[in-house]
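Shown here is one chain on its own, the form predicted on its own, set out as structure tokens.
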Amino acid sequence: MTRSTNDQPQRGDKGSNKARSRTVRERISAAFETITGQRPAMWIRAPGRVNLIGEHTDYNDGFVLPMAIDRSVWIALSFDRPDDKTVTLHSIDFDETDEFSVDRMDRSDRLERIEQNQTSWIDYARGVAWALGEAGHEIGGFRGVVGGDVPIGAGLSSSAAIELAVARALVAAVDGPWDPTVMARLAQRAEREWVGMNCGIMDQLVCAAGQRDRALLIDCRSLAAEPVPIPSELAVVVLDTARRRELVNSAFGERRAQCERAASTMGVATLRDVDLADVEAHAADLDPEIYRRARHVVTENQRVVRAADALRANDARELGRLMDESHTSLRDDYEVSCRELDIMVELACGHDRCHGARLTGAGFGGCAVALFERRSAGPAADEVVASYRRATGLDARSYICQAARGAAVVEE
């Protein structure tokens, strides 16, 4: 995972993005000069991600609507040892160094640590570079710098960007093809079999196969993904509550286990094969707080494939109302929001400003998501989070994001 690097409040206007994105850079490139004694060979980018709606429905082969956003993790490269498998990738975030070879990737060790719950940044690209030669793909050795923007514990999918910029610069590595949903899926397995994190694919396919201005409609079943495109006088404004996520593997393994007990109940694989109507049919058969978090799953579906019909209809009014019944029923029937979410969200969707606001991400923590009308979206989030600091007494900070493509060479 990445540190935030300079998580000063952003009006989102594309020149501050650019700026904050070249002061990354420059720190990256600095310390890769000053390690390596030379220039980076080759830049990597890989993007964070806001989810619009849908969540806690991807590991249930449901849909999801998220963007890849324009915070990011950088990766400063050379393959300066052609012949060796070495990686040696120095964080800047964390200020620390670690190397290993890509063809003698052990789990044994990682098994045990997982047990221990004892995870790291490096443990993330360990273990992209074990799914991938599991998988049977040539990769190579490179020494890199990393570093990035993207909020730790936020909410915005700092894990998945370092995934997937360590996975595109394995195979840039060795000029190798480069496929977004294969990539994402072996990502996926690095996060859940390597770091111990039982994910859905929704971050890992996001942060491969964003595109500009674009947000994503997926099909967690099949990986398809289409392409919605975001108006232009909307604004996609995250709302950090600057409350760190707590106990996240523990409650979301229990939701998932209850999603799972629910599909056996109602003899199906999957939450996605069951309606309203099928899961109120066995209500009677279904545990209170296992009806519950069936009856958002099945709820929260609904309300993607009609939030992207929204966007596709420029309904910003629909989109909102959509958004602020999700953040209901993830609070309520999922029971996956805190104190500092509600509040932001209420004060977020109390601004006249606002067409609808919820959390985004696993929950307990992190961050929302707010729908802003562009002109004034700069102004509207500094007064949302001047009122949520008063509230909370807590540093709270927005970003308004721009839609990104997914991980890729950048150019210099």
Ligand code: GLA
Given for the second form:
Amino acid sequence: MTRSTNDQPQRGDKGSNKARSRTVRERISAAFETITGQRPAMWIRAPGRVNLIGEHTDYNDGFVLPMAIDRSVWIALSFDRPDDKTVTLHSIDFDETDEFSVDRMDRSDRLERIEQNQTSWIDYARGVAWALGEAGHEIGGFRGVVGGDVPIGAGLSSSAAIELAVARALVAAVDGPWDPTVMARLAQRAEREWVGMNCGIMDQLVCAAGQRDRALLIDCRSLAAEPVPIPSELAVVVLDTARRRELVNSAFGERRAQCERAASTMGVATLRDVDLADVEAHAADLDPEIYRRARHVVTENQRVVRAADALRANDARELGRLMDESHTSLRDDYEVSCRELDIMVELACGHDRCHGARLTGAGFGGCAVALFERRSAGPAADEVVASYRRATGLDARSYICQAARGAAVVEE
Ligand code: GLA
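Switch from the form predicted on its own to the form predicted in complex with the named molecule and print that structure.
Below is the entire complex, every chain and molecule, led by the chain shown above.
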């Protein structure tokens, strides 16, 4: 997706998350009434996510520690055309309406369109309908209006949020059963095979299964997700560099391929099956670049497990230290950072109220995540953002995030 009205810099919007989502819902509601002449029969919310630690480990069957956030995609909908399998969806962010029939999903022209970079916001919805249909799930049509406040292209998983929101709507249309893990897998399939981004499972799983006030320690091999409470004295702050991500798909694919090469050279299925000593022992067999990629993955897996322990023990210093190490490893070994992310992380880490900071998500632009003491998080984040603006001239923003629950039908 390339354009969004919610992608524009909005100063001072970091304060009241509740007020902001009320505004988004009011805009969606007004559009819904204009288009259909009715009030919505149902609301669905699916969150974005921020990853505390564990980057580029999910597609290596490793560990991640993300949380769903209180920035979301919302869909207002009605089911006023019984037995009609048509989805009609209007996006307030793109000001476009599109329509498709869920029982006639055809993927045949997608590969060509992916190659030509022709992916529109509606492809996230179509892809999910296709993946659910392929897996034999009964789904139905609806009329809906979608919008949200997850910044697009910032690395906060606006894609997973729209995918899970649409999945929830398609299933709600037939009053079907909802299993977050199953749905996360299908949304991931949609993203890989319809949208063309060869992602891991982290974003869709936390968007589907997130819990209030908790991060999720996910084992991406078994998909077991253990909730880890976030101590109330800590604030998780997203620092948006305002540099939108570029070349993510191609560089992401290249990193994946490098990890697969490392694993096959070492004679294992995935890098989850080795530790640092194994990587060191194979150093001579691995191309130096591949060696560094593998070193990042195995050390990052270790850091995630330690970070979950630190969070449980309310040891913010240790957690912050691990986040700093993670950034260094992503910058130097995995090479997915960029100048803006490095500046933001350095400024955050230099602030005396910050426990640690790192890039979050795929990298190559987007956001950093930082851990602050809650009582001083607002002014501290403002200071970091102001210094960043002076250093780069870019209109950065900060969002203090609460851990939120996963995709769900919400009461009015
Ligand atoms: C993107 C992908 C995820 C994960 C992260 C990096 O967000 O969608 O699956 O690989 O990058 O950790």
